[in-house]
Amino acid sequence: MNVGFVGLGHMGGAIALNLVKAGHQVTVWNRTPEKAAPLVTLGARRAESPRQAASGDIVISMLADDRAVEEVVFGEKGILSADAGAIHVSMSTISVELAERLAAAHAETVSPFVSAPVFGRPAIAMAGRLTILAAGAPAALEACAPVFSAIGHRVFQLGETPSAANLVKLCGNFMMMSAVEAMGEAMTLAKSRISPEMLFDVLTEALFPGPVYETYSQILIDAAYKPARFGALLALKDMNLMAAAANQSRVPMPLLGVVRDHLLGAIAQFGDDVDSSAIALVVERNAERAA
């Protein structure tokens, strides 16, 4: 297929590659250039700008943020002002609201949406594996369907609404981020008494298997809170998203009070490039304090 491409940080990259790999004809923009160098290289083509990424089937955009995402799409040669009617799939973590808006705008014209955030870190993606949520038109999802399989090992379909796929990836970076905080707590409470790596190990085998206990289990036990694999900083951007959709919602959500605390907290004492597991070490401190 000839799938355009625009956002080529660690998991746009990433997976732009493995669609190369499979054989799809790439045509890639980023708004630093030379981030797409290695992908030409290896024979994408170079967009000059986001519209002429999107003169193909298929137009996916992997942004950091609901401002990225707006100017590329809405910007003056933005994909919605193309007219090859390619399908715009969005990758990014967005709010519901802007979700939303796209899927409205989009139905004015003749290029489909489908909302496709994905779960999984950069390694995750660049081995191809990563977990897809995919929400919009049957006819539109059944289009994307060879371009999610060189990207992913499972998709799942959600329904019609597009904005459905982001209100459940952003559930899901609560729900991980909670788990972490969990999973904070009780090394702190626990480490007078046991290891970090006997406790998370009995926990992990007898209680939570899994990727995210797992994964952040093993961070938390080599207190490997930097290089960042997901920034404290994007993790509280999504909280904050969580929280303006559950204020929309009217539905109380305590837990995410504490959890976008401590993130602040680690953003504070630790800096802009401390990996959102750092909230682990806010509780640490915290306790410390009031011993």
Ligand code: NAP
Second form
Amino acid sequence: MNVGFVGLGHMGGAIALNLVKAGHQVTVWNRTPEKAAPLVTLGARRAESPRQAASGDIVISMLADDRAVEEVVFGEKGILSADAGAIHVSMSTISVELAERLAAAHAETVSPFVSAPVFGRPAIAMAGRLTILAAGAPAALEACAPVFSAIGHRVFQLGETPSAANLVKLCGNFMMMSAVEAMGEAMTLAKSRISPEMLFDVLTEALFPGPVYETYSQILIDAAYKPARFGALLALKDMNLMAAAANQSRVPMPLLGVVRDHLLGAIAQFGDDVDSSAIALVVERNAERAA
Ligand code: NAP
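Could I see the form predicted together with this ligand next, after the form predicted on its own?
Then the entire complex follows, led off by the chain already shown.
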């Protein structure tokens, strides 16, 4: 297929590479143009603007946050100014509110809109094994299938309302951070009598098998808070998006407040480059002060 790709950061660069490898004709654009060079060497075309990247069958955006997506979509030479009718697949982790605005704006044009945020870090993206949460019109989702199969190992189809996929993504990240908070509190309490290795060996086998507990318990055991895999700043952005959704729907979420405050504490104490799992370290330091 003729696929445009906008946003060649850690995630986007890896996803676009897999599209090139799968034989799609890929046209790339990035705010910092140098990041497109390795893909161009491998056969991708360079677009001069997001609008030009949106001149094929599909245009995928994978950008940092709401502001970036707004600029790239609604800007003067943005995706929405293209008239080719490309399906816009938005993979960034953005607010529910922006996803709703994007869906409404695309509905005024000939370009269908699909929300498709993902679970999986850059290494998973590089391996083509992302989990894709997709929502949009059935015909548009069907047309995206060859692209999704090149970059992910599982696609969850979540209905016709695009913002539902964004909400599932945010709920997933909130539950992941809540699990790390719980692990950090349990480890801090238990470590005077049992090693973190033994504690988590028992708990992940007996009660909590699965990727989140297994991955993060090892990070806590190793105290591997730098370099960041899923950075505290990105996680804080997601918890703020979750809080906005909770406010909009008037749902009290006290646990979300704890996780958000500990992320802020982790950034303040250990720097912008710390991993999100350092919320466990905040719990440990608080306990040391209280002792
Ligand atoms: P990243 O490496 O920081 O890349 C961000 C991308 O957004 C870059 O291409 C950057 O362009 C672009 N960008 C930022 N501000 C912009 C603006 N104002 N106008 C135009 N382009 C702009 O981030 P990432 O790790 O790839 O994450 C991308 C998205 O995936 C985020 O929404 C993130 O929450 C989500 N996500 C990340 C992970 C993860 O583990 N990293 C996992 C799942 C989902 P420049 O190159 O010019 O800076």
